[in-house]
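A single chain comes next, written as structure tokens; it is the form predicted on its own.
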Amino acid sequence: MKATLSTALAAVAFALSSLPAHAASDESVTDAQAAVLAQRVKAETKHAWQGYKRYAWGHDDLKPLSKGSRDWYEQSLLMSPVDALDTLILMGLDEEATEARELIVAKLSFDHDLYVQNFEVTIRLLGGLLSAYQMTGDERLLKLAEDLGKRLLPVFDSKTGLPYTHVNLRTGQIRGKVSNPAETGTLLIEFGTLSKLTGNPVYYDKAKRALVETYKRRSKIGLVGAAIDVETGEWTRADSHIGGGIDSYYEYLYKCWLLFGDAECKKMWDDSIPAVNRYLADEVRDGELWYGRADMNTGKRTATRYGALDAFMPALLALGGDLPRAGRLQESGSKMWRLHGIEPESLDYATMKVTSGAYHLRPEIVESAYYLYHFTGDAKYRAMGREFFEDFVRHCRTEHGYAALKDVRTMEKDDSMESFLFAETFKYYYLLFASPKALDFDGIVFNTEAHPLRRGEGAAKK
């Protein structure tokens, strides 16, 4: 089987290098072509994990051009391996998904001195534990999510409830007291599924008070800003926008209420959703819809700034109804893609110029992609995707992974594959290009690093 497998793969791969360099994503994508592009993500997977697991195995990231390894902290928290296992099962992986979870269980320990940041740690580990646990039922990985819920708790310890950035996983201790609505508020979906499966409400208690001071703090005019004093609650930075700092705060008012059924966060995202597309969404040359940033108070345009991770954006208006918005905003997406072969990390939208030249194999445009077709059925998003997967191997793909770039302009790689290569940007490709049947998409929400968790009793009717 396994050589079977192999040699299919590779046939696949062959048959997609002789397509033409850049088809245009105007063009349609039959199911049939969409098959084998599936199958061709699956491959290049399994390309990017055997590079992991020759040059880095253990270790928290594979450096692709160097052959070598990063860990974001003294120890290894299998960073890789968490983020990659959910994805792996879903694609039937099972060699891959096997060896990948029997190293967590033997090695994943987080007794260690270390201060590692809540956020990170948050949405990748505990994420990645919890939806690997509810695809296999391995208790393992659940005794593993608790023991590093616990030890995340005390970031919840100020006088306002807001969590500090870090905290020490063996000692308890705390630090950074300045923070931003993505760190405070994209919490809930882990610490509540914890809270779910273990029976112990601490966690969702810990993390909805997060989520509500958060939004309890927004303007007079409902945006929120770029920083905050946890201790204080007052804000350091009324820069207001949709990108990193800020994006997934709005992401998890919406997925909370389908995850759990809360009203209130319903409550909270209808409250918020009109101020984001009221100051920051901005129509430039002939109606291109664009988010740029503005002040949080007075909702004066402050940056024509729109980027990478602001390209999750059309997911969630997709995702809370709004398509024709959601459409129009991935169109101006893809012209920001097209620009120079791949995105770059920020654009102004205004000029049309690069402002942060970075590519790091983010996965947003292709998840509001594979969103809009999920929601529409049309051809168009999938043959969006066909085009920027084909630029992605083109441009980031190495003799044993995949590298982030330095800047699109020159194309220039950098030694660099994030876990969330492995969480996000293959899976989103891979259920883009798949037959639906691959994921029950009504049965699951995503967190922000794209680890699927299962909609239980009380979940919101969409």
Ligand code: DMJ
Second form
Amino acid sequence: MKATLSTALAAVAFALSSLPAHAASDESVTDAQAAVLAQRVKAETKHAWQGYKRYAWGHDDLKPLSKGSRDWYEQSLLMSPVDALDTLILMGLDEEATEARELIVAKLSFDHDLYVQNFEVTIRLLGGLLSAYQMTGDERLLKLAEDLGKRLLPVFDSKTGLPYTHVNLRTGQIRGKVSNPAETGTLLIEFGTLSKLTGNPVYYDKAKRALVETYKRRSKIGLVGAAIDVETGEWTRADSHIGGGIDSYYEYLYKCWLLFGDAECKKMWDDSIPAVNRYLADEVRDGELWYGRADMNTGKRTATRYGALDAFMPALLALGGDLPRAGRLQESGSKMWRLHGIEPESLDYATMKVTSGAYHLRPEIVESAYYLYHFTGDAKYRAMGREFFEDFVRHCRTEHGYAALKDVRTMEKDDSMESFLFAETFKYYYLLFASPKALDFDGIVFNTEAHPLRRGEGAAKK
Ligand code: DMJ
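Structure of the form predicted in complex with this ligand, please, following the form predicted on its own?
Zooming out: every chain and molecule, the one shown earlier first.
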């Protein structure tokens, strides 16, 4: 008995001594500590909003170093206020939410002779307006969303039904015949919600067709490529992955089933995800799970690359019910973050060398920590989020906002503050730390820009 006890104690002592120094203390975040963190996130959101207000009011984005502004096109489309509005409401930043809403209602117009990128405008503006409408009941926001939806519709006028990438908001002329699965397949949450709210099925039907036409062109082994010609429907790049340009196509297959109860979307997801797990998932070293790149036709590995955008995948896997893979992949993401103390845009996970060092204030890794915390209740995901948040504040905060980094190896700042900082990064940090009562997770589905849209009658069971 004595010998057994001392052996057990020795084993515990060994286990503790072999843990990395930060792991033991990082493991726990109490609810009280989380509540304090949520308040800090709220204060940082307010800080960035004040910077926007002071130096970039009425423009798309704040330039956080030069204290100027940036517009995507010749006219501002109020990217930051529209992306920020539902986050400000969720956090209870009422004064800021009111001023954002009034600015949008007074100034936002889509009647401009501008070619805009359908995908970005859909996920940020259409998604933001619809979500804010559902939160406030302000019909003026729905009117703006409907006006925008109508102006975007010409993108679907290709022979295949796959959307062109750009449309002129005033003339309806289209441009950009080479697209990718993210741009052709990440439209149905927003367009479908617009149909539900206006009673006009055209939006749902066109975006659904685009999603189905993308899926139909998957290879024999079930993968999609990186670029597609929307007129011929032929792939122009056969590289397959889960990163930028493909990522949210998979996300919408599953989420459109959840949001609309569309069984065809569930079937497309069920048909697609096994190939992703078979050909793109990769294991290195001692069973570390990553997702890399492969040829869509042969499944042959083409690159061992993962990055900040791929880091949405644990969230999607968790939502789809695959918690074991989700947890393992998030551990790898955390390793990527810890390499330099902020994640890079891209990493060769076989060599653990950075292949693109920028950090654009991206949210995906935080989104995944939030989903994993939601589904497992394991405080280690809050601890992970706390570590990300502390690093993020330390390296990206500026006097009047938050700045992207040119390179995480030098931590040199870049004069850029993308609107998804408000829509997603701050929102996911907040939701990770706030009480679960802050948002009825089961009652909504987030679009890919983190705009929550309400699940109505007919939605699938989560
Ligand atoms: C966002 O605009 C969306 O999340 C999109 O799906 C891809 N990434 C950016 C943020 O990183």
